[in-house]
Every structure is written in structure tokens, then in C-alpha cells.
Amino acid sequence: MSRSDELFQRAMNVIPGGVNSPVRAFRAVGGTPRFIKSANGAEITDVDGKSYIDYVCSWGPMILGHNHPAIKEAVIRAAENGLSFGAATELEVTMAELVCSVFPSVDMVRMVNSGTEAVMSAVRLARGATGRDKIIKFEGCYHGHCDFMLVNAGSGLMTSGVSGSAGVTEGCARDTLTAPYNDIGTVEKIFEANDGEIAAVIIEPVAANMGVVLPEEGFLDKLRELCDKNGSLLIFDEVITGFRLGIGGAQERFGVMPDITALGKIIGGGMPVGAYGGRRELMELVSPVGGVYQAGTLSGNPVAMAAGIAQISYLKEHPEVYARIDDLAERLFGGLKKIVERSGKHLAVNHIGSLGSLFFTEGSVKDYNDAKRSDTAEYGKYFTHMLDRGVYLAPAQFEAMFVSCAHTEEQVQKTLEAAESFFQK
């Protein structure tokens, strides 16, 4: 029995499902979750001493790779001064200044501890600012596990085959209206049927929790227009795309400015951090200045701030990182597409920048229903095949692959060779 097997058996006795987040459970792909001991660069090493080329990257934040020296040193220096004060620090100010300097729509930002918390707070702010209750979200987009967002959601909910969660009351979900991703006509109809009642539209500008699904040309622009026309706010959930699709996130890449931006993962350099920000007049509605209450004892934690400052500063000072990861991703996902085509299959390979997905379904994938056609059993076989050959992918069809600056051309080639051997069978 492997050490991972032993740990999983112990975990099953004291942690629901043996994991602290459902997508780690391997239930969608079979087998035992690997318990990770260490990570460096583009590789992770499990407790049994086996190393893997990592395309999960801690679900996105490790854009510079694991254990980057600048981030590691920043964390050590900050920890030497103490782990938490429950009081204001200079690091919080520096972090906020950095975020505001690179996100064109953000004048002010409030730090929180997770992407879920950022979204929850952003929606509360939108409701407080507009005096309205209803929210439009998109099928297959995942915005964390706050109650009103667990409606037709992606990520772990999609993997487990359910569209909601037990424990979410009908009243809580009643004001969450859903539309298919990339379907502007349905959004228009929802606005018409709920005239004057929509507080905000929330969207992942690039969906990355039903696999990676790109917005069709003009879709985000039309959402912006509809929100302006109806007096509603536009919220971009950039928990995954922020700082990954460019220093200014998806909003900079597509040239569409939201009213409120939710951030997470990557701004912590690997530490648990989230944030939400927007125009000054909106953010000054947040307590203690305004009447929209939001608080957090550990928000702006100094160690997490130090890690985030180190990562964001490095990205700001080294814009060549984006050219490198985009080139590596093009080699990886372009190579996967060619491999699939040579096999005689017509599976969908979606990618933008350093985000991508291989869907085990034929034809294009542009929304939740397209993604759901995927053969999850076949993905499970592919996952196991790749894992056995030292390539660590997300243990679920409906998650993204992430390329980091630490990946090498040799590692990408090894990954493609492993994939080729699967499709040649």
C-alpha cells in the first residue's frame, strides 16, 4: 500500500470524503488522491517520492511556478515579524496600490481571504449600490460556494453531476437568474422580464470552471451595454483570469471594463487571498465609509500580502513572462490538437493564453451544455494514463489546465508524448 493510500484511509475517518475540497477527491477519475509533500518549479512530488509535471498549479496561482525564490523569501521575511496582527499594516497599502495600478477599472480595493468571499462581497455591494435584489449569472460559471451562487454552477458541482447544493434555501436562490454562456439573447429576455430589478450581471470573462470556454466575439461588450442600459452593474469574476491573461486581467485583454472585479488565488502568490474592487464611488459604499457591511479578522494578512506583493511586482517588472507562458501554452494545446486530429477524433481543445482544456466531446464547446456532452469516463482513463507517466492534470474533466513560467519546452514535449501514447492505443 502506498503512503498516499494510507493517508487517504486516515483522512476518510476525520475529513468528509477524505479531502478538504471536493475536486481533490479523484472520484471523477478513479483511484486515490496523491498526497503532495513538496513542489518546486513546474513539478510536484508526492509522499511516495514520485514527481509529476504539474498543470494544476494549485488551481492557477502558481504562474511563476512553485516555490519561486522571490515569493519564498518575501514570505520568510514577513513571517519573522509575526503571522497576524489583526491591525493595519503597510503591506496592505502596498498591495492595494499594486492592484489599482494595473487593473484599469479599479480605483479602490478591499482585501478578503478567498475568491468565494470576494464574490459574496461584490454581489452585496452591487445590491447595496443599486437597491435591487436580482443577479444574473451564467450556467457552468463557478463563483465560489456562497449560497446564492450555487445555481447551475461549474467546477466541483459540475463534476459531481448536480446543479445546486443541499442546504441552499429556495428563497436564497430565488433572486439568482441564469442564462447560457455566450447567449446574449437570453440575457436580454431576462432583463425585459425583470425590468428595474437586476442589480448586477456576474460572469467569468473567460469561463474556466466548466473547462475553459471563451467568450464569443462581442459577447462581453454587449453585456456591458445591457448593464448600462438597464442601470445594472457588471461584475467580472477574475479569480482565475486576473493577472493570468495579462497584468490587467481579462478586462484589459478584451477591452471591457466591469464595475466591480473579484480577484483571488494568483494575487496571493500561493497564499489564501481574495479581493474585490471597483470605482471609487462604489467602493466608498463599503463599511466603515458606507452602509454595505463587510469585514474579515484576517483580511490583509501580512504574510499573504508579502507573497502577493512579491508575485505581482515580479509580473509587473517582467512582462516577458506572459509571452513565455503564452508560447509554451500554444506549443502544448496546439500539440494536443494535432495529436487528437491524427488519431481520427475531433475532440475540442479550447485555450487562451496559459489557460486551456481538452474536452472529450466532438465539436466545439462554447457553453455549459456543450461541455456536459463530454465523456467523463474517457477523461478518467486519460487522466490515469497521464498520471502514470508523470503528468498531473486536474482530476476532473471540467477544470482548466494551467501553464506556468517554470514549465520548460522539454516538459511540454514529454506531456505531448504521453498524450500521443494514449491516443495511439
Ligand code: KE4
Second form
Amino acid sequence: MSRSDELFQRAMNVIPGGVNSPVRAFRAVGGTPRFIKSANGAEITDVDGKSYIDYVCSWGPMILGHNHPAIKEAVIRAAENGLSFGAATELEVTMAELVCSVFPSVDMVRMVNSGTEAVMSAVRLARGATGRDKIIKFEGCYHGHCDFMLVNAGSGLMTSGVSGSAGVTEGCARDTLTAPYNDIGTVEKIFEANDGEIAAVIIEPVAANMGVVLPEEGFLDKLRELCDKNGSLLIFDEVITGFRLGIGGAQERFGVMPDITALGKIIGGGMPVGAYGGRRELMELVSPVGGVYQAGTLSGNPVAMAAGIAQISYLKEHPEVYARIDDLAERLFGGLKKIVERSGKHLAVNHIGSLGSLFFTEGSVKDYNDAKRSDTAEYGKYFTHMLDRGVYLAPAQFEAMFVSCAHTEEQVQKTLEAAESFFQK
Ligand code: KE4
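Could you give the coordinates for the form predicted together with the ligand, as opposed to the form predicted alone above?
Complete assembly follows, chain above in first position.
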């Protein structure tokens, strides 16, 4: 019995499913989740001493790789001054100024502790600003686990084959309307059928929770136009795309400006941080200035701010990081495309920047229904094959692969060789 086996057995006695987030349980791929002991650069090492090339990157945050010296030193320095004060600190001002300096649509920003909190607060702000109740989201997009977002959601819900969650009341879900990703016609119909009632449209500007699905040309622009025409707000959930598709996220890459941006993952440098921001007149509706209440004991925690500031500052001062991770990802996903084609399969490979997915389904994947066609059992076999060869992928088909600037050409080559041996079987 491996150490991971032992720990998993103990964990299942005291933690639901033995994990603190469902997708980590390996239920979609089988086998024992690897309990990770340490990580450095692009590698993670489990409690049995086995190392893996890591394409989960803590689900996105570790864009500079694990244990980056600049981040580690910043955390240690901050911790020496104390862990938490529940009072304003200079680090929060530095972080807020940094975020506002890189996101074109953000004049002001509020720190929270997770992407879920960021989205929950952004939606509350949109409802408070417009006086309207209804929200439009897209099938397969995942915006964290606040009740009203667990409707036709992606990520762990999609992986477990359900579209919603027990415990979410009919009343709560009623105001969440859904449309297929990339289907602007359905969005128009929803607006027409709910004239004057839509507070906001929320979208992952690149969907990464049904696997990676890209917005079709003009889709985001049309969403912007529809929101303007109907007096609704556009919320970009940039928890994954923020600081990843460029320092200014998807809004900078696509040139479409949301009214409110939700952030997470990379902003914390590996520590629990989320944030939401937008133009001044909107953000000044948030308490204590305005009537939209939102609060948090550890929001803006100094140690977490230090980690996030170190990572974002590094990204801002080293723009060459993006060219490097995009180039490595091009090698990886371009290589995967060639491998599956050489094997006679025409599986879908979607990628943009340093984010991508291999779907075990043929044809294009442009929305939730396309992604649902994937053969998740086959993905499970692929996952295990790669894990056995020292490559750690997301333990679920409906997630993304992330490339960090710590990954090397050699590691990408090793990954492609492992994938080739699967498809050549
Ligand atoms: P957190 O509350 O997990 O920090 O963020 C929620 C969230 C919001 N928006 C987007 C676009 C997200 O991808 C997420 C969280 N992503 C998942 C992975 N698909 C986190 C991993 C997990 O749930 O364990």
C-alpha cells in the first residue's frame, strides 16, 4: 500500500471524499489521488517520492512555476511581520494599484479570498447597481460554488454528470438563466423574453471549465453590445484568464471591456486571494461607501497580498514570460494535435495562450453539448497512462491544462512522447 493510499484512507474518515475540493478525488479517472508533498518549478512530488510534470499548476495560479524564489521570499518577509491584522495595510494599497494598472476596465478593486467570493460579490454588485434580479450565464461555465451560479455549471459538476447541486433552492436558481456558449441568438431571445429584468451577463471570456472552449469571432463584442442596449452589465469571470492570457487578461487580449471583472488564482501567487473590480462609479456602490454589502475577515491578508504582489509584479516586469509560455503551449498542443491525427483519430484540441484541452471526442468543441460528447472513460485511461509516465494532468476531462514559465522544452517533449505511446497502443 502506498503512502497516498494510507493517507487517502485516513482522509476519507474525516473529510468528505477525502478531499477539500471534489475534483481532487480522482473519481472521474479512478485510482488513488496522489498526496503531494512538495513542488518546485514545473514538478510536483508525492508522498511516495514520485515526481510528475505538473499541468494542473494548482488549477492555474502557479504561472511562474512552483516555489518561485521571488514569491517565497516575499511570503517569508511578510510573515515575519505577522500573519493577519484585520486592519488596513500598505500591501493592500500596493496590490490594488497593481491590479488597476494592468486591467483596462478596472479603476477600483476589492480583495476577497477566492474566485467564488469574487463572482458572488460581482453579481451582487450588478444586481445592486441595476436594481434587477436576473443573471445570464453560459452552460458549462463554472463561476465557483455560490448557490446562484450552480446552474448548468462546468468543472466538478459537469465531471460528476450533474447540472446543479442539492441544497440550491428553486428560488435562488430561478433568477439564473442559461444559454449555450457562443450562441448569441439565444442570448438575444433571453433578453427579449426578460425585457428590463437582466442585471448582468456573466461569462468566462475563454471557457475553461468544460475543457477549454474559445469564444467565436465577435461573440464577446456582441455580448457587450447586447448589455449596452438592454442597460445590463457585463461581468468577465477572469479567475482563470486574468494575468494568464496576458497581464491584462482576456479583456486586454480581445479588446472587449466588461463592467465588472472577477479575479482569482494567479492574483494570489498560490495563496487564497480573489478580487472584483470595475469603474469607479460602480465600485463606489460597495460598502462602506455604497449600499452593496460585502466583507471578509481575511480579505487582503498581508501574507497573501505579498505573494500576489510578487507574482503580478514579476509578470508585469517580465512580459517575455507570456511569449515563452505561449510558445511552450503551442509546442505542447500542436504536438498533441499531430499525435492524435497520426493515430487516425480526429480528437478536438482547443488552446489559446498557455491554456488548452484535449477532448476525447471528434469534431469541433464549441460549447457544452459538444464537450459532453467526450468519452470520459477513455480520458480516464489516458490520464492514468500519463500519470504512470510521470505526467500529471487534470483528473477530469472537463478541466484545462496549464503551462507555466517553469516548464521546459524537454518536459514538453517527454509529455508528447508519453502521449504518443498512448495513442500508438
Ligand atoms: P475558487 O472559489 O475555486 O477560488 O474559484 C472559483 C472559480 C471561479 N471562476 C472560474 C472561471 C473558475 O475556474 C473557478 C475555479 N476553478 C476550478 C477548476 N476548474 C477550481 C478547482 C476546484 O474547484 O478544485
